[in-house]
Amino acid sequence: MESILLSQAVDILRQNCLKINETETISVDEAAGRVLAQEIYAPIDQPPFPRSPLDGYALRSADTEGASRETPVSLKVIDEVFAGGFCLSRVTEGCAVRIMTGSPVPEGADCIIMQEDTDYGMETVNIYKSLRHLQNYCFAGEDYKKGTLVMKPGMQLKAAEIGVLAGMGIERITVYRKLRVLVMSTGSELVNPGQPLGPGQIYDSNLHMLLAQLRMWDIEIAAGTLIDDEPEQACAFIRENADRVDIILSTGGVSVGKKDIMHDVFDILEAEKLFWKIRLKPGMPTLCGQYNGKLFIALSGNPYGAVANLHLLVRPVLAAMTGRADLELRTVTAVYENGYPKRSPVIRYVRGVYENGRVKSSGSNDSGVLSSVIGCNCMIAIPAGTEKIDPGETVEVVLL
């Protein structure tokens, strides 16, 4: 099986993934980040009544004609209304109502004067400014009218959308369910944190790194575990859990060594291989396919290789499956401060720190080193065929 470009790999996986169509109804307060699965029509006008946008006095614009600080107009204050209250008095010629921001505008008033343009009078008020008809006046339905289509299915719900839903009085909405993933890390040398290390063993980082990133993306973890270098053990774990997940992820066992078991796992499961090896560094030996209609993506066991391809390869697929725009990769161009001195036969992604249009490499670029990813907020793309990149050159950056 020939190696392919990263763009080809992403396209193949997107074409073979299944979009989440199942829905659930949840509280609006639980819906941040979720994808809407219904049309939202406004059940009320917003605001539901004409209201004041400021603290001042509700009055008739005709009564302010010619008013100024030199020639103030005096009006009788007949009532006072606060937000949450309602004024029963009607504003007639020569009268005004003291009003606070958000309060319903009394009948008969057609404008609001801010209190700074008055003498703050309580029984009578001096008006120092002439107002136009409907000046400082918020109409009922100014934000949206009852029956208006406000949101469509497929929209990701962020803070503004949640605020609008709450402002409509909507308590529960229908969203697409979360994507469920199965994760395993392979290697007989791996031990979970908290366990004693035996000879030749190391603590596993990949499983916990993958689980943490998926949780940060609000992806549901159906199951996650360490697997020895035993193909049948991996197959048993996958068979046991595959029916309740949407995608299978693994790390390790994808190269050509005697203990690289994932090729055997694919064969035993009779999983369809879509591709093996991507022309990029790190993470070149990634193996991808399908098992029982579910994507099966086996990432490199090298820690940075797993990190890189989780973002470069898996993340765009998760975006396609969930419809979540926040999971799509974002790229910018930046000035490379320290440059990259090595030749890159294939595209290489270097860990980096991006700020204000400039980027610099961060620590070791060895694919087995994870600690130099701490503090990184991007990956710097070194194009295929590049002999070197000098400091000050412009590069493309993938933001993390």
Second form
Amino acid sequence: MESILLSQAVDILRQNCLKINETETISVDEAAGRVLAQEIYAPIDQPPFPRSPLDGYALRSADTEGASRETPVSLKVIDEVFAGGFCLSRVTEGCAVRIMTGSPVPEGADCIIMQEDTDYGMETVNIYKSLRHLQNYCFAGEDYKKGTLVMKPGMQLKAAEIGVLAGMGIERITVYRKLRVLVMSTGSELVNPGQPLGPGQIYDSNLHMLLAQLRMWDIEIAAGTLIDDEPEQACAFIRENADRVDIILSTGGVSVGKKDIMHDVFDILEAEKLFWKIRLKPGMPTLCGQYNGKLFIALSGNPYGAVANLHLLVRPVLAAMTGRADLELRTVTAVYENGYPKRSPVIRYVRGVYENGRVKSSGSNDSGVLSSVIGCNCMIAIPAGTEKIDPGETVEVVLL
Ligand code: AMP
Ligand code: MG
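Next, give the form predicted in complex with adenosine monophosphate, keeping in mind that what was shown is the form predicted alone.
Then the entire complex follows, led off by the chain already shown.
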């Protein structure tokens, strides 16, 4: 199979992925980050009644004509109203009602004067300013009117959307269900943390790294395990769980070594291959296909290769499957402070730290080294065919 570009790989996967269209109805308080699956029409006016935006007096603008500090107008205070209360008195000529922020405006008043523009009078109040009709007057439905379409399906809910839903009195909403993933790390040299290390063995980083990132993305882990370099063992695990998951992710065993089992796994499962090898460093030998109608993305086992491709390749696919805008990759341009000295025949992603339009790479960029990813917040794209990048050159950066 011929190697392809990263952009082609992402396109192929996005075209072949299944969008989650099953829904569930959940509490608004549990819905942050979820994708709305219904239209939301405002069931009420917001606010439901005309209200005061400040502490002061509700009155008739006509009564304030010519008022100033030198020539105040005196009005009779006939009542008072607090937030959560209601005033039955009607404001007539020469009268005012003491009013607090958030209170309903009494009948007859067409404006509110802030108390700093009065003498704070209790029985009568001196008005120091002339007001316009409807000045400081919040209409019923100022925020939105009953019946307005406020949100559409496909919108990802963030704090403001949750606040608006709660403000409408809505308790439960219908959202798309979470994505369910199968994660499998492969390698007979790998040992689960907590076990003693034998000769030639290392601990499994990738499984735990992938699980951690997927959980941080609020994706459901339907199954996750470490498998030896035994194709039948891997196939059994996949067969057992394939119906419960939307996508299959694995690491390791995709290269050309004798124990690179994922090729056999694809053959045994009769999984359809979409592509093998991306012209990209790290993660060149990535193998992708479909099994049981689900995408199967087999990442390279090198830990930096796995993490880089989880972002560059998997993340945009998860975004397409869920409709979640927060999963789309974000790229910025930045000045590369220290530059990159090596040739890059294919596009290369170098771990880095981005801040205020500037980016720096530090530590080893070797695919097998994971600890230098600690503290990194981006990957710097070194374009294919570059001899080197000089310090101060501008580069594209993928934010993690
Ligand atoms: P592979 O892709 O299986 O050829 O593995 C490439 C390199 O990454 C080898 O040195 C493996 O030992 C290492 N490796 C593979 N999987 C993991 C893992 N889950 N955790 C840590 N290192 C791994
Ligand atoms: Mg291996």
